[in-house]
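Shown here is one chain on its own, the form predicted alone, set out as structure tokens.
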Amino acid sequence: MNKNIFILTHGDTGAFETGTVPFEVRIPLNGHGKKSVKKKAEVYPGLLVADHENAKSGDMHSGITGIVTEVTDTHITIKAQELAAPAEGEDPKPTGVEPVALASLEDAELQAALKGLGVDVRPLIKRCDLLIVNALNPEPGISYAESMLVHAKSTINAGLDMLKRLSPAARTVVALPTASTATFDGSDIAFINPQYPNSLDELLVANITGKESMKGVNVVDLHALYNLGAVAESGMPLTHTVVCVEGKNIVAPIGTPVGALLKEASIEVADGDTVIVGGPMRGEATGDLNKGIGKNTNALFVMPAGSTEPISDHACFSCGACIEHCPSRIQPNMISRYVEFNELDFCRQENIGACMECGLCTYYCPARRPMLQFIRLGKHKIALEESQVTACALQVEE
């Protein structure tokens, strides 16, 4: 194995670039049932555009000034443009929102305020004794973590202070790549060999605690901590995020189209190229360059046509390469076959739940089978099946 291609440190400590305002944004919605704007509405930075019904899921806001051109169940499209001047005698139009004073809020009030500012609160308040901040780059080729630790230190510290207010954990550990000089008051430091897949939460926990169990431990990644810190510092809604575009770290409005971000990074997409949203190991290919980035989108990559064999539905020929490289010590070849034929009980027997979704099985599969995608599909089907069983049991009890 060539270990260099799995290295998670790149020595990139340069400042982030601020992206230009895109022609339009397509803000992705995920369960945001209540839209706060209609087509042709005028919006400005920080204005609420969609409320999430779940009390722990963040609302969505506009990051630009413009006009709403489309409202669907999956996204809200806003065309960037200056708003018309008020007519004579009319009050000036608002150009932004007022910050929320978070310092004096506690517990449920603080959680509600953060939800209203666009923060997904649930992953931050998980019951635990040990809180780990995963400050490694998540995958090879992604380079924002080292820059964040140097150039966004105040934002990271603001996020960490807020995280400690939210989390019930008695102890906090920041996991850093070996040789990092970053420091954090009031938190322990753990150094991790920066080689993929050591950045996966499960392996991070095993490295720090010596146990192959996530019980009593919560892990928050640096990207989420940065977003939380941006809100905690300003009291303003979360409207922008950092995206690593082929190694260039850009701060962009949430909803910026994938194609616009690639153009911002001077990357052209040719026929046959594959655009990946997320990391090269765990990301997902998209053929829609108008798709808007979400608050959790951390990277974009383009695989030139012909650089790798395309993913296919070839049959597994049992070479065992996926088993040899699986850090979970399961059999991805067998699980993917069972998912193909909807044999979910056999998936359970093969311990599909232990899969960390690192993507190494897909990377090494000589048949180019979509192993990770099969496993994710299997988990989804099992979760759906179990939720239906639970719902039926509750009906019987009633």
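Positions refer to the first chain, counted from 1. Take the two forms, superpose them, and find the largest set of C-alpha atoms that agree within 1.5 Å; that set is the rigid core. Every value quoted in this text rests on a predicted model; they were computed, and no experiment measured them. What changes on going to the form predicted together with the partner chain:
- With a cut-off of 2 Å and the rigid core superposed, Ser62 has a Cα displacement that falls short of the cut-off between the two forms.
- In the core-superposed comparison between the two forms, the C-alpha atom of Glu42 has shifted by less than 2 angstroms.
- If you fit the rigid core between the two forms, you'll see the Cα of Pro366 move by 2 angstroms or more.
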Contents of the next structure:
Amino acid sequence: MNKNIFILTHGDTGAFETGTVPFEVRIPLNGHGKKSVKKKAEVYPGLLVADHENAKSGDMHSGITGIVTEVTDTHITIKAQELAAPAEGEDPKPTGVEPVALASLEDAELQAALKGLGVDVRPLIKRCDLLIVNALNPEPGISYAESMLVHAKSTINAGLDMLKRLSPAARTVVALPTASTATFDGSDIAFINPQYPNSLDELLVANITGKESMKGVNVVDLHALYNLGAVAESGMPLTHTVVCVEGKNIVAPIGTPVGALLKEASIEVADGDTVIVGGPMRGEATGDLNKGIGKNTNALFVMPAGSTEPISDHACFSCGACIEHCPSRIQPNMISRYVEFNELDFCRQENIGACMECGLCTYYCPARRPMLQFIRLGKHKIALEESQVTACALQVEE
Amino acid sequence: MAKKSLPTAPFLTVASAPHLHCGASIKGMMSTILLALLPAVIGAVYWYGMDAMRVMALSIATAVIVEALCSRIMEKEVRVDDFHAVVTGLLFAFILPAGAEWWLVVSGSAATMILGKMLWGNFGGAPISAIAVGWAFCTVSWPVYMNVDATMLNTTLVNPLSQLKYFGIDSIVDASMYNYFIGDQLGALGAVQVGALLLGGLILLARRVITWEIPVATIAAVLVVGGIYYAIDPELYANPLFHLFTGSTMLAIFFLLTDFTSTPNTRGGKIVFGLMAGFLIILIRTYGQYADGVLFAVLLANMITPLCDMIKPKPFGAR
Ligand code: SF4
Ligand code: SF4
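Write the structure block of the form predicted together with the partner chain for the protein whose form predicted alone appears above.
Next comes the full complex, this chain leading.
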């Protein structure tokens, strides 16, 4: 079986392409309560369109100039167009926002400013002793990491400096693929064998600390660091991010429709294809090419129709392939069966919680059982059950 | 509406992660097993001629038809196209004498399929090796017709295991391991193609259909336990290599003990299971009533599979 597809280095260090301005963006919202714009409002790059009640979740800004055509709970649609020239006697309209001077800010003020600029602060300030930057490509096929370390060096460094200001960690380690020549002042470097699933946070931490525990460790991936760096460098709101479209790394405005990005990379989509937002191992298939990419969208892939056997309802025949390849050393075959029959206690007994959702079990299963999906379902059911138990316990206490 | 701004999107397939697959399939695995069995099929035809061909064809046909019928009756999807029935039918033929009566082949193969597979749902449910079930069914029902010495009177081949059992160690002293290896011995038609089966086993290992643990552990146990007896009294007990190269040992090592559904899945479990099976093979041959105790050893080893499966590593992150 071909193991090469799991190699995470591609030797690709070319600069990122800048995508053409899409004719429309759909900025995805995620619990952003207050919309700062209304339908038909004129917007320009950097303008706040929605803010988040939570002080640690980033606000959303427009990445293009245009007119708001739709405001819903899930997204804001902006149609790209030149804004009409100001009428005579009127002041010229603003075309951009002023940068925020982040260097002089500290602690709470800094966090608030970053939130205002669109950065999700929470994952960066997590309490920890050791901070690890995961500079590996997250999944097979995704190829931005190496380019980022070479061509966006200043952005990455700005991000790392900012991250160190935010994080309480005493020590920072950058995890690089073996043979990488990147250097970072004031941070240790660890080399990781660039083979999936070694890029998973849990395995990375185990590799660096020698302990199979995430306690006292915070992992920030390169994509998030780049976004932070872009804001830290310019003091401008986060409006663009890097997306690896089938190996082509494109810098695109947040909210760019998936279909537009695929077109940008000259990828045709036909009936029956699967379009994946995220990596091919853990990403989500979308049924809507109009869906806009989010801040954390790191990749897009298209699996042509018929390129893999479809998932089946075949019973597990105990070949053991999934057990052999599971990095969590659990038994995905048994767990998925227990989930099928709603035996949640057995799932716990078999340590369903240890699964790091790498997807390898499903990748190797000859019977094509949807194990990762079962395991996610099982975890979800267990979480539901536990929240119900807590709710009951609280009622009893009252 | 803004939606009109994009051309009508194609109709996409939505699936769950991961979206990649290694390409292995049950059909592919079964085809590999058939390929691995091919040398032994050729060997069987070479030594036993058209008789062997007849038994194999009949057994396979019965297995496939019985599975299809059972699936129909049970109102399940008919999955004979995954070749599992073909493999089961062929393996069952391998443990029959080449001179087996047609009704023995048909009823044995049908029993293998029904009792060994379909009764447990379909492929994936059986806790014991279907071939061993079929063998036990036939051996208990028609011991004389299953006996190779009784059914193969017109051959010049000799059965080393019966020789050892009934005429003592002296009868096999000048036996050549090389002859056993190439299949020059009387026994079940496919099971005694020792060299061909070894080659097939290596194909399975190379194609990663099976893993090394069970074969290695079984061979080690046969050699060690057989060696201990041999060391105690070479005048009374056979050389351990003799046990490896006669009867159904090689068939069991690579094709029966590595059966997916009835054997353990964890690495530790597989090793314990293999050791147990090898130990039982020698024990049954030394003290048992049947000259070739391998199929009993398989049956008994299958019984401890659930116990072996309890041997598992600590999950990631557990202290
Ligand atoms: S997704 Fe499967 S292989 Fe990966 S850790 Fe979870 S159970 Fe193991
Ligand atoms: S890989 Fe699939 S068929 Fe094999 S043991 Fe795991 S779940 Fe069962």
